[in-house]
Amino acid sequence: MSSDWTPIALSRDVPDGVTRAVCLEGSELVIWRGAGEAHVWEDRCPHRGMRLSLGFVRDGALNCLYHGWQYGASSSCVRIPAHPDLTVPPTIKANAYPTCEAGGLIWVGKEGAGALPALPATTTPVLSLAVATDGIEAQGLMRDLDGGRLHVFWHRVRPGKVMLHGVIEGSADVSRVAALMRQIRTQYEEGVAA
């Protein structure tokens, strides 16, 4: 797996219109979603440090909370409802990150990402799970299953605590994909996963 691509959330549990506060190793960000297209931003209203994953999704802008500053898809301040006739400087940008959606997956990439890993075509999302460990070796990890293949990839939240998304590549039970998921966390939490 490429390192400049992170997974931080199943694209389903990010519906149009919502926002999402995500932990990625130690830095708070927020996922928003407008217009059908997922967004990764730094969870920190410019202007005066509000978390942005409080605020509200209206017309395809995320709008902060305390002041109401609505920030457009580009991460630039494009209304002050404070001062409706103001001209705002280009200056005024949330702090944004290359964002992309592949595999039923929200990634978020490093400055300068390169492309993302090969991901299969069609996936099926089974659940997202915070495990207490340290102790992943590998970025995705897979398990074959009868009617499929589950991938699951995961992201460090801080040290002690990751978070793992598991999708289903094939026809597989999801049910039976989470419980065996749940039997993953549990086995990482004991220090005998393989």
Second form
Amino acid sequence: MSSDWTPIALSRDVPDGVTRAVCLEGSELVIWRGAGEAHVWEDRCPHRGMRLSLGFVRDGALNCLYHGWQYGASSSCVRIPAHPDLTVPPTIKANAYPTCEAGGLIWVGKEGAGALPALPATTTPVLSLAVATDGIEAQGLMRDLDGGRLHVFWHRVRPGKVMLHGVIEGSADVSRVAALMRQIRTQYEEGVAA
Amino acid sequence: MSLTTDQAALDQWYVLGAVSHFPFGTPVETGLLGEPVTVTRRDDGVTVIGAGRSLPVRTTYNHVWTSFGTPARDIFALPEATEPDRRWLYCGGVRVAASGLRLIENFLDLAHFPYVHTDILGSEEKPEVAKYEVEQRRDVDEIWATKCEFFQPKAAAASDGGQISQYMYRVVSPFNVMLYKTPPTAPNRWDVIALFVQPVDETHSIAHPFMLVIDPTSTDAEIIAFQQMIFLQDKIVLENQRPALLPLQPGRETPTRADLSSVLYRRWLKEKALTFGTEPRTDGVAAGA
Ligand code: FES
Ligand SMILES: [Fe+2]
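The form predicted in complex with the partner chain is what I need now, so please give it after the form predicted alone.
Let's see the whole complex now, leading with the same chain.
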């Protein structure tokens, strides 16, 4: 599986009009969704460094909480409220990362990332779960269940902490899936491969 | 954490709190510039111990001031402190997990009023920051911003409606700043609101707001509650700026015309070669260059 892309959240957990802070390998990211589309940026406003995850989404744009600078879907700053008549220079941009959504997950890519890995076509997001470990050996670990199959993806928050993202293919009982994910967590935290 | 070696930071006067907030006879532990300090108030005065020695103490403007170094100047002059009809209000220390220099910059900033102090010090309908003037007064080594104007729905505890407030800002040392603002009840005079910042370490500070105001109607509790509400709103943004240290390297942040006072403040810090609370530079330029 290509390591150009990392899943960082369940799509369901970032509904339209919402921002969400995520930590990936110690870097602070913001995920936000406007007009249906998810974006992943550095969680830092280029003006004075305010975390953009504390901002608000309005009219399909992300607005910084500190001075209201507004960033469009392309990550360019489109409005500086302190200077209402100013045409904002195109050089003022938030730091955006390649983003895509597939398999019920939001993925962030490296610059020039290749194609996304193949994913099951129809999945239902179930649960994200923190695990005290350094990493899981593979993305997309599978477990069969009655009527469906659990796929476990993950991203590393920082050394010693991983976030699992579980999606199911088919129809499995959600509480059973959650129990299975907790079991996977226990196995990793105790140093036993699942 | 240990005492900084930054001489420019050492050679300054710092406030550790209002004198009246220290209990008699009981030593109070606090911190300054990375080093623990102990303040003791007695009937015959205040002592401050830090880095294994007695530090110089002043009680100017009813605050405890100290220094680890040799400040080039005495504590700044505040002529309003001699005016008999002013009320002296001490708002108490507020801990903020950020560089003290970030606190000063936030205090100098008009553009955040509509977003951080919504419908109090600013309104989203009128976010424009009109051109103002900034200068470095070399004779007193202070930064001033004058002719600042801003529409405010509720400028102070005594306001009963919106007004265009006039402001002046005065930075008297890297960690001490004040603003002058037209009071709702006396439009031909200036309220003074000072922010004395105690830099505990590079990314933790205690803000000590102090006011000398003309307000014959509000109670002390009302004025202090108003100021504390404003400051708690600022604390949220201050603790969420990245990095927590103030960047001095060009290109790390994006100033516009509304940020002229911040631009001059940063230039002045560079001139002083102050590095405590600033982000290490990666462009090979040394402090003070
Ligand atoms: S820090 Fe984001 S608008 Fe100023
Ligand atoms: Fe503020």
